[in-house]
Amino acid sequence: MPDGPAFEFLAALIASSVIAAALLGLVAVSGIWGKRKITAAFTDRIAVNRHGPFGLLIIVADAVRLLSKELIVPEGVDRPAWDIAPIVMAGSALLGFAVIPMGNGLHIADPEVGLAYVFAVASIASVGLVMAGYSSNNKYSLLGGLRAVAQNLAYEIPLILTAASVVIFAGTLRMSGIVEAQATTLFSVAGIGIPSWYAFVNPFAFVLFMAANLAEVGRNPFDIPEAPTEIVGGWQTEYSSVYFVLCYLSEFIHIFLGGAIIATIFLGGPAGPVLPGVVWFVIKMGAVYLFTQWARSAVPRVRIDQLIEIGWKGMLVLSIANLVLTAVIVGITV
């Protein structure tokens, strides 16, 4: 077979343009179909049931009547970091699958620091909520972009503090080798083996990481930076047209990526029996978005106070209190 940097390079992009591709297709779906629909089975009623068969050429309307709309510029924005903020939050969504193991083999890079690369990508988005809100020239945004990066800060150092109890556990940074340390069997119950995924190990630690990942979705009860009973749209008030494409797909994206990062580092990644590996992640990866829909329809959103004092007087605690029972549970079994 050729090889060289050449043939590398042109391998990483044909594989990274289908990893994108998909994720797109998969977005569409869930973003404009499967949220309505998911939304409407918890408030019963019926959603979109008239464009195609189970409504699904809505993705196709929805597509066609947004990116036709004529692109609204208000008057004294900001208009570089006004144009470049929708690219911000959806390409540094897009990076973080980069090192993302979704099959047997199936990812464009394996860094040793993987996982760490994931959060400093991930974080990158905060920089285009910033640069959206103020660019503006819009209170409600500039609100909105305020409160986005108040509950980052607040939310993001208990995430990564417990995705650091994991790399405890597993020993590495590297993303395909802690999915190889949740290979092995942990008990078995009734002759059925239970796979040491670390979502089975540490428990504790699965429930803090799925509730900072909705903070830092976005989702109830935390979707302070956008809601609309209080500051209209917050930070992607003026965005309209493409740019609102954008915004809106950057959300979604977000929300995959999370899951991904959650299938990868607490539920053995693309591991399971009988199905392929890629199916496996898909569906964990899809659950995780299910969670994250019914917390939107479920779970009524915290004042701006409350949601900083549960950042840094309550997850910020049990995240460290996490980090320390497990090193020294490590450092005592190893």
Given for the second form:
Amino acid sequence: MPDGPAFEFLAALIASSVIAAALLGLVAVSGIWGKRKITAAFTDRIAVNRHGPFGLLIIVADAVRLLSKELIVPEGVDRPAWDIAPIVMAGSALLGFAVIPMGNGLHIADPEVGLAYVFAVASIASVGLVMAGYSSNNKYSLLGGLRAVAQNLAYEIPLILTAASVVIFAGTLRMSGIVEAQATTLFSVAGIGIPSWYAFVNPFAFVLFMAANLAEVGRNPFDIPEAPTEIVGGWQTEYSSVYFVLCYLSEFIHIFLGGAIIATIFLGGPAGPVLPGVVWFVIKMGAVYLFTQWARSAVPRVRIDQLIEIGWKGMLVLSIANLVLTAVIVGITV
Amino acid sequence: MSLEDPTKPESEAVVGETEDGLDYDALEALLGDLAIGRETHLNAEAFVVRPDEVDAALTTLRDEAGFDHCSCVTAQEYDDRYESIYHLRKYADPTQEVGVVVPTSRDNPVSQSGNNAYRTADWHEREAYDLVGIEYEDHPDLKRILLPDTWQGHPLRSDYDQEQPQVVALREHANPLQEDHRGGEDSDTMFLNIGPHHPATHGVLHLKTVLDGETVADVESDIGYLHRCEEQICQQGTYRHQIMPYPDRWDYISAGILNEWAYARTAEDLADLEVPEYAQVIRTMSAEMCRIASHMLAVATFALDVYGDFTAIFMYAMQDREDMQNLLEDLTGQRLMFNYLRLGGVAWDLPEPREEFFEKTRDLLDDLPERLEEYHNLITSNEIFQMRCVDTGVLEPDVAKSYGATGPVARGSGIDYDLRRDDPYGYYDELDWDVVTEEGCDNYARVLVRLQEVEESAKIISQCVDLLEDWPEEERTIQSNVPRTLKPEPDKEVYRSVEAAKGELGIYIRSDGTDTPGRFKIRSPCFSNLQTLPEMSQGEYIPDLIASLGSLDIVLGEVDR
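Can I get the form predicted in complex with its partner chain as well, since the one above is the form predicted alone?
Below is the entire complex, every chain and molecule, led by the chain shown above.
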């Protein structure tokens, strides 16, 4: 077998391409077809059913439609920033998947600081949001960009503090280490072993993380950076055609990245009976995605000041309490 | 009465109020020299007032005689004068009405503004200026309201040249980005155009908003995008048949029959037509079906504004509205533009087989409580929804009255005012139902009112169905004898209103001896309700502004006419 840096680089490139392609496929299915079907199920409708089996060919139709539209560049946009912003947003979310163990050996890199890395790259998206909002030369975009920053600031900290409580349990930031730490059996009920997934070990942290994650990915009740009925489309108002696709894509990849993080640090990663690990992993990610869609169909949107209040006065306090409590418990028991 | 204005001296009786209605002589004595003449309209007496004493006359009538509701301002042209009529009534008893007629000369049509006494006069007078060309002194901002600022001439004047080209240059909005900061260089505020193309303006409405951060510092509505000259169209149509299709197009969101009834009631009073009782029951039933459909849409779009997406609630409410529309389609043959009422009755009897129609209706009404329970579970008991709606968009009762707010908007502010009960028409006074009021004065209260009104409407429909089912076959007269051509005597004037889905929908007609009205004026409830928006949203956040706008439940077709 050949060896050397060139080979390693090539191997990494192929692996990344495979995972990125798989992800984009997943987004295409769930974002274009799944979203329609799920929302329809929640709202007593049928949705697409005329394009191929189960309306699946809508994916092709939508792709053609979106990509063949005219790219309208409004007058007075700040050109390089306006062009880069969608790429930054989509790219940052994709980068996060590099360290996620997806089971069956699908794991591109496993650095020691895996979890910190995921949060670091995921929050680059905020930069993209500000760029988009500020460079669009549109007041709605500006309002949306500002809202996005305020929201991400308010929820990133509780998110990371809650994740830190998991790190205290696992004793490592390495993603594979966190997954391994959840492999043991917590307790057995009638012969069926309940694994020590951190969602079972510390359900409080799990709920907190799920809520903060909704804000992080900008879904109801925290979809205020876009808030179509208030500020039209927020930061993405002026994007059309391919750039719109990138914005849309980045949102869905972010939801899946959120799902992947939750699956990894709370739901035992790819662990699960009978089915191969990667299938379990996709199922867990899909469950989180379903949850966001459910919230979108049923929960009202909070106001920006209420959101900030919930973030700084509620979630932050709770997450710190959770962190301290976890540290005390781990300190006593271990 | 708890709703009476607390500033009013309670001990003395209100001038002009007697056991059996209004004593117009007492009112004339009260006005004294202010009244220089007296006219008799079909609905009420009217006092003629000099153009420079309008404010004094209106203030006197408001403070001393208790006329706290300026329902409408009608402007019209005569051969020798221009005239504004202020139609005043009382929130406590809308059957007590009085008109204030202000004639102005042809060469100098200038009159004092009534804006001081009733804030609702602001928009009504702007409309009068726009369409008829009467100028109002001391008006805070007298400019065109329905037509573009650049419009030449006043279309409801007889000397208006319809052929002249109207070059409408959009001077002010040549580049909306140009004027980012209105209010001086050192100001921190941002000017934002919300609409005319915006997801939450429910049609084509333009809100000129000044923002201080996310807070609304000032908001001004710019209306008229959907102006279709409805009044003029109606002035050119014959009473008997040509006018009736148009009311469907004012509040076009499934409230058609309610609108038709406004015209039917006014024209029937004008021409002194009887309506058979059987037809009245059918009218009452179909009107309440329209009200349910309309309220369902109001709740749906309000949820859309607060939830921010086409959520479950939106689709559920659309489904319930759809069910109502199917019934109306069975009855009238149409889904939106019903054209079902006729002067003196309705177009045709219930669809055969009648039993099937009754059964369908009953099934729907039986399911309704369960559906409403779901709305309460999904919306009103949702804590985030309450967080968003309780104590936002507050409209105090006295402010609401001053702006002439009616319908669910007024009832959400605790004003116990419903023309179906207070100024009975149709078959309402024979039926058992209640007027719903809520004391909250906020967005939440208005949603509660609409949801409860759906229940009350269902009660009314169910009683009507029972009545219709037992109606003897030989007495099912759907229409009285109406002359082929209606030509009311000249110079009869009447102002009548009904409780439409959005509030008090009034029609003023002056006959001129022909088979078409001399003046046809529409008092739109949405027009008056929309005026309250700045009061509700100044100092609140943009999301609250959007929610308040949604809770007003405006239909631009009715605002702009």
